[in-house]
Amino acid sequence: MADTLHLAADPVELTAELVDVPSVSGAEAELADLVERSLRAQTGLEVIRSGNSVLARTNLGLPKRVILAGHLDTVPVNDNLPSRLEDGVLHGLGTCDMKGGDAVMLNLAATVDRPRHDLTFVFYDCEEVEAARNGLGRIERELRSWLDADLAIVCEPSNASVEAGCQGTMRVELRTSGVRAHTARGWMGVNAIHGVGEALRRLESYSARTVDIDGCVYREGLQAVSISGGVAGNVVPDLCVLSVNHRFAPDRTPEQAEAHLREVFAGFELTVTDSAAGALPGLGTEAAQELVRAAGGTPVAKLGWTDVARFAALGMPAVNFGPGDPTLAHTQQENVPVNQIRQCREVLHRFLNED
């Protein structure tokens, strides 16, 4: 492995490249060595290292901010490295979710050489495991300033288009509680697994919103993900537990997406075991209409739950913009074609600096 990356050099040999470095969760001091070695071979740039989150900014005292964040982290190896290039799509774990995106960002560092706004880099650790985790939660805690923009990129992938905002989830589980007794003499106890039939029930008939916001269409959803219970394969179960996962439309709260969980799952005992705020798409302001612009098409809701929602709750807009199709993200088969990892830079690099 070299010793610094060539930044200024095709975002796709730099995907490559970047792949090429395991980097599991928890495990991304390699990687984050390498990326802050290889930005602070970059003039113009503040660099700071925050555990294995790498940050980095220009302060050439311009009117506006744009952060463009990535998470340097991916899920478990599942027999997909090291990255191999056929017929123009790049495979290999984290091409799509999301190398492609930190080597656009990586390769903007070196080459946007007028900027129009002031830039951030924010390359972070830990976002595929538990939110508390997260670095951009410790960057917030400890690094705070460093989050102040106009507008934050976050550059997961979303097929090269922009995806505005995000939707929440919210993840309850429902308990039934029942009378223990042998099967022989069933009559005797109260089966809780047959007890939660009626919340499936309700679940099976539920109908979902469709809620436009801003041109954004986000459609919600309510599953079941999991369901346990039983004691042994002759006693009546005293206790089933039944987890369900809501998405919904970032026009609700938490706590009103709670209440109306309640509201649908009435008489049963809900305990909420998880919960992420919602981003709205944030489309209105100059440099969030700019980006559009340069992206070109038309801005589509994120439909999942992405970092764009902590930055705005930190109060700026958010969007989504990367290469690689989201549902390919965390699957054997992840790839990105190539085309999109050049048409990202590429928009991004219009968008960011001066013609």
Contents of the next structure:
Protein chains: 2
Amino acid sequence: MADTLHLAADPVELTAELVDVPSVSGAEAELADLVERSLRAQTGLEVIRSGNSVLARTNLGLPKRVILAGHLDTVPVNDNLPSRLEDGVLHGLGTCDMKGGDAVMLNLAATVDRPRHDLTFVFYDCEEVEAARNGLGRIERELRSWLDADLAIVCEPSNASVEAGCQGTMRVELRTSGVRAHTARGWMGVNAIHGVGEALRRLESYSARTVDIDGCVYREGLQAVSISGGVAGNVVPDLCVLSVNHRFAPDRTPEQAEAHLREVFAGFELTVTDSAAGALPGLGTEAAQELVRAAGGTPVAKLGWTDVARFAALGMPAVNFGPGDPTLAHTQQENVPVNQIRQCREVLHRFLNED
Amino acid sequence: MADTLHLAADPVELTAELVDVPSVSGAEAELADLVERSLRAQTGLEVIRSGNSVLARTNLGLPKRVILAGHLDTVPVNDNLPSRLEDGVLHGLGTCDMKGGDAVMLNLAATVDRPRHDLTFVFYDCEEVEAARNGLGRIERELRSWLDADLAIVCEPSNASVEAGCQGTMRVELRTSGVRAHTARGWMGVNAIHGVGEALRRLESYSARTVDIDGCVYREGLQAVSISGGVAGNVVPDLCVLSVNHRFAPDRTPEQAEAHLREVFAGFELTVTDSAAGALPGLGTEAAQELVRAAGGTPVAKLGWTDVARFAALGMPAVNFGPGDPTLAHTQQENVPVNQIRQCREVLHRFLNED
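Next up, can you give the form predicted together with another copy of the chain of this protein, since the form predicted alone came first?
Now the complete complex, all chains and molecules, led by this one.
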């Protein structure tokens, strides 16, 4: 392995180099070391290390600051290493999610020589595991001032389009209860599984909202994700538990989403088991508008939940912008078209560097 | 423990003696030994042993033969031994299910001195466990001729009423399938749990038959007994499995019951996982009519499935008639009113003995 990476060279080669250093969540040390050494070799950057995260920033006293963020970890290896370039597409674990984006960020750290805004680069660990281990969360708790900025760009795969904001997510549990009885005398009991029929009926006929915010169209959803009930093959069951996942547009807070679900499932015992706020697209700010213009095209709504929401919660506009198709993330055959890597690098360089 | 039981004495005391020899399924040897020795001490009975079952019969060449059958085993001990007599009620494991009935049978073996029909007594093992271990099934396979008769009386608890025939039981599995998708893009998938809503709707609105056969009223039932589905909290599930238990009156064969369920659940993938035929009450025969007259009152339908159905399948009328409330079977507080033990003994003695 190279002692440092050649950051200013081709971001496609850089992507392959990053991919070929495995960095499954919790085992990012080797890659973080390499990224840290490579960034420290640059001039004009303040670099610090936090666990397996590496942070770097300019301190030029410019009026505005832009954060670029990317996680270093991947989901587990699935017989998809090392990287392989074929017909303009780079294949392998992490190519899409999200070492292509990391490579773009590293290249920018070395090539934006006349920045229009001060820049902060955040390469963090443990994004692909439970929220409590997320490196960005740790940085927020321990190095809060490193996250002050006017715009955050999370370089997660977005097909090289600006994906703005993100939807919120909420999981609720509906429990129906009944009265046990022997099935030979079923009329002496109350069947809790039958009682769930009405909730499934409402799910089936649910009409999800489509919400337009700043030109971004968010399509909501309400889906049963698990169901379980039953005591024995000859017993009328007295309990059934249905879990439902709601994805809601960022014009609603989690509290408003919960109130909506309580209305949809009126008459059922409902418990919120998990929720995360969405993020408004925040495209009204000048910095965000500049990025949209640099990217060309029309920004689209981010439907999944990403760490964009963490930045939005800190009070700044935040967008996703990175190479790769997000629907390929976490699949064995994940890949990234190399032209998207180059395109993202060009757009961001145009946005961040003085002409 | 006594070397032999005093069979001709009070059947209530005899019940207590049987209860106080624990005989959880598979561990009936000690009780079977005691029953075998006690029967061998009687005159006029041919006695054989098969595993932990004991069989005894008269061979008087009478025109008709009546079988009396009872299992010796109990469900597991649940801090409810030894037996305890209180205010005319005998409490303890097996008092109700079914050592009260066994005691009546043993008493009859010793006191019916001028039988109107030849008699066969079957005390068998492992009724309370999976059907493959059932002692009566083993006897049917290995000692088939011992089960030839014109009427079978299974002395399971029936509140000292003649319960005639029994309902059939069938379990079916409905599987709905769908297409997985991320819940953030739920419209790209097909939710298999939502798909079960229609089956639950049909269950909810199902109108069960009530069937009168020979004056016995059978009340059918159709109950969901388990449901499961779900992949992960953020995935549209592609499979849901619903198990349904159908109890059907003995005017239908299992094949007819299955055809009925395929009609009820038309459009769903349905698999029969388990079924057992019911038994017609068979009260039209002379022997059955005599028993009904001896018992007084009106025979009622047996709703649960019992070994009565095994005898019915062998081509003879079969009824339940024994002391104890069947809804107390398998409960910690099971008990039997002693007057029901005495009443069953008197009814059967009157039925089986020449005046």
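Numbering follows the first chain given and starts at 1. Here, rigid core means the biggest group of C-alpha atoms that superpose within 1.5 Å across both forms. Predicted model only: the values in this text are computed from it and were never measured.
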Checking R141 here: with the core superposed, does its CA move 2 Å or more between the two forms? no
Has the Cα of N80 moved 2 Å or more between the two forms, judged after a core fit? no
